[in-house]
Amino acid sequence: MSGGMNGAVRIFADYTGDVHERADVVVVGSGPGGAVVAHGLAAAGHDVILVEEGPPFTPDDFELDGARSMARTLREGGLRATRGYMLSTMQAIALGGGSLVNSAICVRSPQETLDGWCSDFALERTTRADLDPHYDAVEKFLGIEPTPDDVQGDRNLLFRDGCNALGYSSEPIARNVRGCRGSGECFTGCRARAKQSMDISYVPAAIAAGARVLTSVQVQQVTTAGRRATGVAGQVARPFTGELSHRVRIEAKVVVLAAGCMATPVLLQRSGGLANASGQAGENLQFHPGVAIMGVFPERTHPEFGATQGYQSLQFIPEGFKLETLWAPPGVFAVRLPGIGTELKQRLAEIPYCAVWDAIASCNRSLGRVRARRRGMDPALHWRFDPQDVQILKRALQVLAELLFAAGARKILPGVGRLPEEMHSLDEAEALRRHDLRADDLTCGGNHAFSSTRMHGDPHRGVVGEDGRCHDLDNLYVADTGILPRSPAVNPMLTCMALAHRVAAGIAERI
């Protein structure tokens, strides 16, 4: 299509020459942070341009095959990983950012976590009471509610049953969906358009308020004059190949970077080391490393039906991890299954009887960095796994094993190096407790990433203040998960949006 949404969205085919635009505010990145800021400022009457490197997707564009979907919607074909410890990490390149391909999980950070942020990072206005009005606003706009039982499916409700059997608290996950059908297709794009990803929620609302959207534009530099940002510059980028063509220049009174906690530091570095008097831009990269265990049950669980991630337990947040149910295309799980040939085929035949549950950990000791490469805008990532944080995941694996057997699993596949591929009882699973677990025994993913442009009340120790404004420049803001000073203890999307809502309100007052 050409120029969808009443012509307010430019796509690759619309660019026939160099682009030069002016606006009150330019927002770089259309994910949960950028979309919320763009809507808030457009609704306040400001002229806003929202820039996105990826293309818009429609249900006709969604690929049910996991590998093909990741190759189209994720940066570096879904193969991005850190060095040091090889942690796979996925970031989207699409209108709507990660909200297009995540599980729609929306959880408020616990009060204790935010209190810790305030005390440890010299913050004065980021308690739970401070953020609750912003959480409220986002939840109301997106219709965020707990997942109902009729779209949970067996693999989610078995998690509830396991928690009940062991006396652990559990609850349906609150998600930004309207009319979910339980198709389990969150990762490959919701064909029912039930998931309220940014491309069908905040972005159209921003357009209705007057915002303009430029997709297929790679921003490569923030332009400045003294202590002020004057706009951004980049090039048109062909979807899926990244081939660069026409020049793009946007002048603006305010620049907001919401390109993601890996892209934003690279952009600052490519702009001559902007916003880095503290030396913290691109430092302190943190993840929620996740582990998962597959349980095989005596009866069919019909895992193809049910919310992708419909149930959770916050019981172990004080110990540093959160438990969730999980689903993905079978081809994605197949990569993690042991065996080849006939053995692998036999394991694939057990998928209709399986449930996969995972744990994400707040690994605050495990830190990394983001650096620009010599060429291009993809980051070079380095991250180390602290041995003490490995022990958090060891404990999480033990709990997951206990839960699966409590729910009735006849065997589990722990996926831990130097341990049996299958365990058939709690006695066998005791090996998880006895095992001298090392980081390289784990098969981890870390799609929640944050803290690379952290918020800190001391300009010498952080990149931005509580209003998201860079300490070094008067009108440059950051509004993605990079500003989280450390783990939010739970999935970060809702907290990112709440902070972005606050950032937008602060900008509206200043311009």
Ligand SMILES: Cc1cc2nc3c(=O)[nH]c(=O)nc-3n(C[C@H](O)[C@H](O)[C@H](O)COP(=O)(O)OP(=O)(O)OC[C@H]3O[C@@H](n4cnc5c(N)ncnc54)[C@H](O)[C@@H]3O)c2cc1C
Contents of the next structure:
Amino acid sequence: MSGGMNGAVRIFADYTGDVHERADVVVVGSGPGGAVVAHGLAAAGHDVILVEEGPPFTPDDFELDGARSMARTLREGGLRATRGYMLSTMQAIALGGGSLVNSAICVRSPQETLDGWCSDFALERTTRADLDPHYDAVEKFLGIEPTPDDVQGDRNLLFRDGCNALGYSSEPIARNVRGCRGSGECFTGCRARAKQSMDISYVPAAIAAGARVLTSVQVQQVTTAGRRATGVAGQVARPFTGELSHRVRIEAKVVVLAAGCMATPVLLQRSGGLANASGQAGENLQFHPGVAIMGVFPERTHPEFGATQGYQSLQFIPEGFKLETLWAPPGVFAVRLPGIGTELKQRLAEIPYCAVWDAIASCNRSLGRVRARRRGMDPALHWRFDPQDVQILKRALQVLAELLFAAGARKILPGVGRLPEEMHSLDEAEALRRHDLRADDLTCGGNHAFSSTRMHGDPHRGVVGEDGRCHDLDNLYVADTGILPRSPAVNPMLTCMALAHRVAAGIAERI
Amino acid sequence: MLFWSLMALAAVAASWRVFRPYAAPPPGLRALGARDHAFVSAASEAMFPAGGALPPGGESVPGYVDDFVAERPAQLRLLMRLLFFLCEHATIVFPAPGGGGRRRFTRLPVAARASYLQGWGESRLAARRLVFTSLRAILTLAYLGDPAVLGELGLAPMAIDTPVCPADLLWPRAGRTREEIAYGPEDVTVPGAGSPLGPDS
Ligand SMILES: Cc1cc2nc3c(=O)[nH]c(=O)nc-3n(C[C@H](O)[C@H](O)[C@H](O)COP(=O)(O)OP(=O)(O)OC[C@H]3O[C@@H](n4cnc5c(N)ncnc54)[C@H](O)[C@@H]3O)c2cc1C
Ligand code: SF4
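What I would like now is the form predicted in complex with this ligand, since the data block earlier showed the form predicted alone; can you produce it?
Shown next: the complete complex, the earlier chain at its head.
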């Protein structure tokens, strides 16, 4: 058993025996939720331990090849998917959580969306006006700013042109980025150190404020005594293989779970069905299923240059979807290209002429659940795609097709089952409107996941209250996207961080 | 007697088609066996043949797929190898047109392999289509994982001189020891992200 910690951060090589620590607060998970809480509480003078299962990455650890990178940074090698409807979904295992691999898009949830949360989930302090000070604080800290034009690149600016041509609103995406070079490689880690992922922003700031960080530790259980959480227990986990070794025990006055909306419910279930008097822990899992269309332009678009996701349109939020530009390592995004043989090779050769734009949808009728598997800490996920929600994406596909042609695409590849692989004009794209689109026709991804431990004013209908505290326990909190009561209508990270900021402030007041 | 001899010969011939040994794979494979390696090479040749806009799927594809499989969790590793096994032997049960009878996928001419795979891709059965798209996805990742192909496309990663930020002083490369932290305070070239002592402390 070791006594005090050797330095502010522990890495895998530092663990030589079992670990037993004490702190005021233990935070599980260093993604956008956990990092903000750890920093907030450390800065307020509390003794904080932040525990993260993944290792810290340095730029030398980044793999530029998409699949190789996924094997190192993502859970289940990046091939996690739901059952019921097969939706692929990615969660990171790294210091910084999803912020290490995400596109850094930071958008505030619209007022109407938050008003809807308040009225439908018995919330009293979660309007836009309530959250704005927290959004302000996070935006200021991370230097969140609209993406400048000089790093947009053609594939982002063509989106703006398409929107202008059709009279749709559009804007450069605000991101937690300082000094972007437009390398388009946010997914494999920012070598330019421009993306303010948690590992280079809130986590070092928390350390500077006195927090201790234990990386490569898998928390397996929350320990309790009556209505109180007493700490967490787990094991050291070797980077990349996950091989478990020394035991880790941390006692704390307050426990904050921010392991992400897939892992937090598993932890609660593994801890004897904790915080589940409502029966809602692990229920209500939601995603923003996304579809993308590739447009091929007459001239090279040089897609290798430009912010990964630089432009967006919020025009269709009232209809349930948001439009964005998109880029990924060529191999990752080419896996959806149709054909075989020379035909496939020809399509790959068109990548330098392409722009890929996507739509993410608020699918509030499509719910799923998270369950612990018999062994290990990976979740078993089940999710059902409601036919009415599929129609939101049908409309989104039509708009994407319209936009690409308005921007000058000579053809599009809609990637929709039972429709032609290529469409060469708006007339041909009419097929998207006539199609009796079914969920099975779509190849969707859902990297925005939330609501599995939802916030609800009524303790019988939700897991946590507005302050993030579990209704059933006095000192157990959740601060990841699981607490969003339903879709935030836009990318969830900023709202997750704003809520986490509020959770930290609430805890600081209570202890 | 003659009947039974013929039957025995037929059985030997049939099992030869299934169990005939594969050429030894290159040394150093981490996850693929000889059969998997042969299958991936043969499928890659059909998926990315010579001719057309880009180079053919070369030797790098099976090596990449080997790493790809080796780096996934055990259950997925097994599933991927099952997928290769299934595709390799399905042509014995359902012979490929133009393939010269019941033969393993790797024994088919390239054109027959391509049209067989295409058939799976266009099948009315969702499961068959899924097998095809999974296989194509793995092979496409591998094909575009070849820096030469990316270079040909003009999609090679941008050259970036990586600055050093304060976090780089806190930990070494993943899995290394503390002594291997590569930088000291004098190396820092970008200010503290989120400027640790920022306004929101
Ligand atoms: C490719 C990709 C792109 C995305 N792009 C955007 C975007 O541009 N904008 C946006 O708003 N959202 C984006 N998202 C979603 C966004 O990244 C997530 O919503 C966000 O990271 C969620 O934060 P979190 O703190 O809830 O969980 P996570 O970021 O998942 O963090 C949870 C952390 O807990 C750790 N953990 C889990 N279990 C344990 C355990 N048992 N013990 C110890 N530690 C544990 C994990 O390793 C992880 O580091 C993207 C996601 C992906 C995958
Ligand atoms: S586009 Fe490139 S430079 Fe800009 S934030 Fe993303 S990875 Fe960093």
